[in-house]
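In structure tokens, the next block holds one chain alone, the form predicted on its own.
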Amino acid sequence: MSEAPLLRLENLSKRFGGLKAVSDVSLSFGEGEIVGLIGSNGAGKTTLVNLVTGHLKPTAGRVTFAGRDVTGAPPYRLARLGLLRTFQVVQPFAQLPARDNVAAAALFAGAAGDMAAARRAADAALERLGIAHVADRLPTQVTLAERKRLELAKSLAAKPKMLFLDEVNAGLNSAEIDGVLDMIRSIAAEGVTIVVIEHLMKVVRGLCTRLVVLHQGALLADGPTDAVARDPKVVDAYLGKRGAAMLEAAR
């Protein structure tokens, strides 16, 4: 991991009228980390990710990525710098086959200079994620697990430096989850920083070496997974005794 953080958030805040959805959050992320971002519904996780990835502009605070101030920058600019995200609800272009869905992402992020190069990048990403066989199929013709991998393929073809994965395992069975976790580990092993927004304790414990916990829009805890999972504040605010036991059992 390099000494300088890849991503730094400084006192990041977002208000919606009288509601402070994110409150003075300061965090840093290094290269190649796999970090879990957890918290109860309404804790501010999605809002924080939207602020970082350009889908919302902060009310206050600063975002620095790869040494550049990118506060409030639009998603396309951030994508071209290598800061990308997936969405919990997968929404591919329904009229385009899988290959062109992935190629579109490569073009959007500036990772390919023309459509031919973008399609080559798409084929490589689909092959790597084990779904080359769906390249010519429409998204409606593939399974949920394949659509989840298609979303990951789009991100890979865009050549990310940092990737936020929002509930990427939602709706998958145990075997499918294990396959996705292996893929995420292999991506991180190449130096890509990954932040996983997740509720499944199996995923958090099996994948993340570090946990960030939000509560009511504020940073509640940040540290090694085991230590954070045992933090009484985290147990009281989010995990509860049953959740803490599940996290411990997933070791």
Given for the second form:
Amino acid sequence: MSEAPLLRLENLSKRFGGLKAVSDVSLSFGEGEIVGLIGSNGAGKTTLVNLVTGHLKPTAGRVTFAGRDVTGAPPYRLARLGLLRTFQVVQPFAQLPARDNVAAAALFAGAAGDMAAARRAADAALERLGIAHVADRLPTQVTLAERKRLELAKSLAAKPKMLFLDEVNAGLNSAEIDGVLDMIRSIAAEGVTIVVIEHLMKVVRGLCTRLVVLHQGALLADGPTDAVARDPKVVDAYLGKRGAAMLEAAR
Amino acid sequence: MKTLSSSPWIGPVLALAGGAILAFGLPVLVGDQAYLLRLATQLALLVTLAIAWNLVGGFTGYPSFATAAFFGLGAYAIAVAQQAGWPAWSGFLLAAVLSALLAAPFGFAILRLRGHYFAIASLMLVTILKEVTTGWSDLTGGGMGINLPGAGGNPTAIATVALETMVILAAAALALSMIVAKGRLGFGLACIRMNETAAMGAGIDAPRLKTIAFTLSAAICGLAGATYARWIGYIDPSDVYDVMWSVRPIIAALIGGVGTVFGPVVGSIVYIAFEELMWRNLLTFGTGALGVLIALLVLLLPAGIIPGILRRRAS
Ligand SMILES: Nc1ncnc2c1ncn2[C@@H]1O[C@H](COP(=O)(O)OP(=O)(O)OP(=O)(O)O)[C@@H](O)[C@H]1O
Ligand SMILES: [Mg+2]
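Switching conditions: you have the form predicted on its own, so give me the form predicted together with the partner chain.
To see the whole picture, the full complex is given below, headed by that same chain.
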């Protein structure tokens, strides 16, 4: 990468009491990349996303986004700058219809000037994600797959430059996953940098050109998907023989 | 093009117009019947405090017990101002400004706490202000209380002005509450109430919006306290910092519907009507009967009267 990266993490660390959940992680992400962030349960993936998007404050280290030092900045400021995330456990506004769930992001983080413009932007985002039909329903009245897309629509309405997707495919069937993957590709095609946190090898393989592996909070590997998947350290620590074989089979 | 009925200003304008009509119509109807004057003023006072509480406890979802703190502060602000010979209007201004100036930093600090912790912290402000007021006797008269010299005159005249002021204040609070509910602030507060983490992730500056709601609420409570002080003519710390000033508005909002615009109004009417019936008929059973009313309402209309009606109409 010759140009300045969109997001740069320098020696980022987070301690919970005695536990180093994220330990001295340095990474850079360029514009329009689709990167897979993998690691076993408890490896620190969600914590890393929380640190970057302002939901947790780092114990040490620095975060630079679009040329600004945003270390410890609150989530709403980062969202307005275009750094967005979806939550591993979906976080809807339960008593608001889907349209207004999305309109909130359009109004407060996106470019919408008033409520009417925000609702129009929300309808556009729902349409684009193929869930225009749920606009008037409450989040509790839609399927899991639709709720995951609703989270994506929220992020999209905020006009993101970069998007962290924390296990958006968990719990979906294979057809639903394919649908979401198409959406992610189309969002990335507009120049949005996307980091997907995934356990499903099929997804990682089909989507990401680059893989980042966390192990016990530390960076274990970072490079092109193929090379990382064959890296013996990664095979040992995370993928195991079976995972590597699956990754191979998914080619 | 906006139609008249969809304009966000029609509700607030109607509330203010209705308030003006009531403020000057009620005294004509009531005349010099002291009991009715008192009752109507008490109702307007409860409506005002319930609406103010609802901005924080309802719209934002933070159960505040600080109402009595700003009520007392406003009462003392105007009392001290009048002792110093300031005109009444500047006493009201001082009540609102002091309440807001105290609420902004204090709210910003305690609105990081959630649920019970926030409730307890907000309640502590009542105790602190009561202690400070009692201790600072040079200025406040301490535990002996303080007279409001400027509020003299014949009792009916004082009661009538108090009713007018209180009704206008209630109408203004209702108009403000309508504007907040329909606008960007209310939308942001609703998101915070439903899911603060998601709200922050969607670009909502939660600390700022919560502080604004808390500050607006405090300013209204301060004005209500000032109106009360001029009405009563003599205040002391155990009266104006009584925790009941925090509790009654919450009960009224619970009865009418927490987080709705009209819930605090309807709830206050029901509460005052019930309280009056109890006082007149079952003096000794009053508190117990109030408990029964609250229990019945929680069972029959758990979300309050307004949401109960809306739901019945929808189904
Ligand atoms: N708020 C917290 N307080 C204390 N410990 C935490 C907290 N959040 C996470 N942890 C711990 O930090 C470690 C990393 O957790 P994290 O949720 O980041 O893992 P993950 O890689 O996202 O796992 P998964 O694949 O299960 O989602 C775990 O040991 C977890 O128990
Ligand atoms: Mg996780």
